[in-house]
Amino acid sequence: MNSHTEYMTFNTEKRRDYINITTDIEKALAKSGIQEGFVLVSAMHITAGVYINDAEPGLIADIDEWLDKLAPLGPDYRHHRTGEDNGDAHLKNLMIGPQVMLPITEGNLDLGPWQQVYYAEFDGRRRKKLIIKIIGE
């Protein structure tokens, strides 16, 4: 069993943004030599996420209003007591989730055909890190 690792920075001039990363992913397999196995990709900071969806502006507001009814930006968090103002997004970072595991098959992300890979950022304007581990043969 071999494996690649690579590091992905982001520093979003938004407090939000979507970044999609899916061709990032497909550059980092290519050099990595594997043809069967897994990639996961994982947010390394707890106010940001990783996910799979369609690349459809429309889609990705939907998903960013949803995310702010179920925890909207605010001072009520008891987070906030620490001298953050970031509660909201560990919160977002649960619902959306930190990572992904894609499957590898003859050299290529087996992804189905709208599918796309998302770093989700919900605390930004800072810089953050994010893992791809490349595993198999």
Second form
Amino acid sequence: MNSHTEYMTFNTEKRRDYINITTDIEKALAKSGIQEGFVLVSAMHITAGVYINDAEPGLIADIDEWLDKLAPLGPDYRHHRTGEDNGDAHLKNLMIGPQVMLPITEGNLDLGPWQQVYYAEFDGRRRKKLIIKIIGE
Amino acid sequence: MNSHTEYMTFNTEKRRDYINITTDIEKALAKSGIQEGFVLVSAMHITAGVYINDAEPGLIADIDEWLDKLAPLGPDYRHHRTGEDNGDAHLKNLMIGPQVMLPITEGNLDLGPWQQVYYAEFDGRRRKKLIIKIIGE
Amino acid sequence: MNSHTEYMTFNTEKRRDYINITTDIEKALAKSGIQEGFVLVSAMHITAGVYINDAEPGLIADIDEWLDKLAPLGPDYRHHRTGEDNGDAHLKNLMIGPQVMLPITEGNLDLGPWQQVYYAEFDGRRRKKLIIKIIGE
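Show the same protein again, this time as the form predicted in complex with another copy of the chain rather than the form predicted on its own.
Whole complex next, starting from this chain.
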């Protein structure tokens, strides 16, 4: 069994942003040399998420609007009593999920034709970290 | 370390459908011969999901109604400007999630008594694919 | 490749409860001796979830309120025709997800500074089970 670990950092200009990291994951996989296994891609903060979906700008705007409708910015969350203002970002993280697991087959990410991996930032303008961990052979 | 990879295809008659695939996963596991490890079950399309829950028809109808309430079919999603009409299906996929990871212990899926694995189709009537990837020993 | 499997049981006094299990997972990892790999933490029931977020009581109350707003207790779910009254708990499970996968690096959980793992009970006052499964080397 082999393993390979990498970290990515983000510091987005906008509070919320959606960044396609598929190519970064493919590069990490190539470095690992692993042919069969799994890649875990997981946000290391609790106000950001990772998801798989389409690289279509209209859809990304739909996703952002939908997340903010179901987990709205602004209301008086109890969490804000700590001095934070990002209660919505914690809920958006729970909604979309913090991580995905990608299958590796014959040395490649075994994804469908439209599957792209996104880092979803919900409370940017500060340094955030993500882990790419590959296990296999 | 051993690995085993299988694909399933679906082409549902209905736009939305919920298919119990637990037995299919058990068969793939038996073929793999793996005793201790993980099974990744992941939709390869971005308008379908995979989840674990109960094989109870009333509950499945509740799940369908609930998903359509929170990510409704029909409204004018920006994504529809591309000619698609399945914006809701992308959001339902994000809501329920595209994948699950199942533990394997002593050669069996190590699930609780009511845990059944479902493929959730949100934009059917076309050919869709799913991957079952097993890693272990 | 090595593996290590443990089970936890819960029997909460309240219908809904949120229990920090990070230390339990760290203890299981220490017993396993695994240095590089993955830990799957997965509820074995379909009315409970597992998530990663902050150990902040205000936020936990926000999460509970938010889940109950989007998947409310009480309404006449079709599932209740079976005699159950926990339709909401099934939907809350789907909302938050049943499991997380944790990376192991140099023998430790490779988590960010605020990441804590929670067992989320949505239909307590009965015995429930969770699996911790570690694979690696």
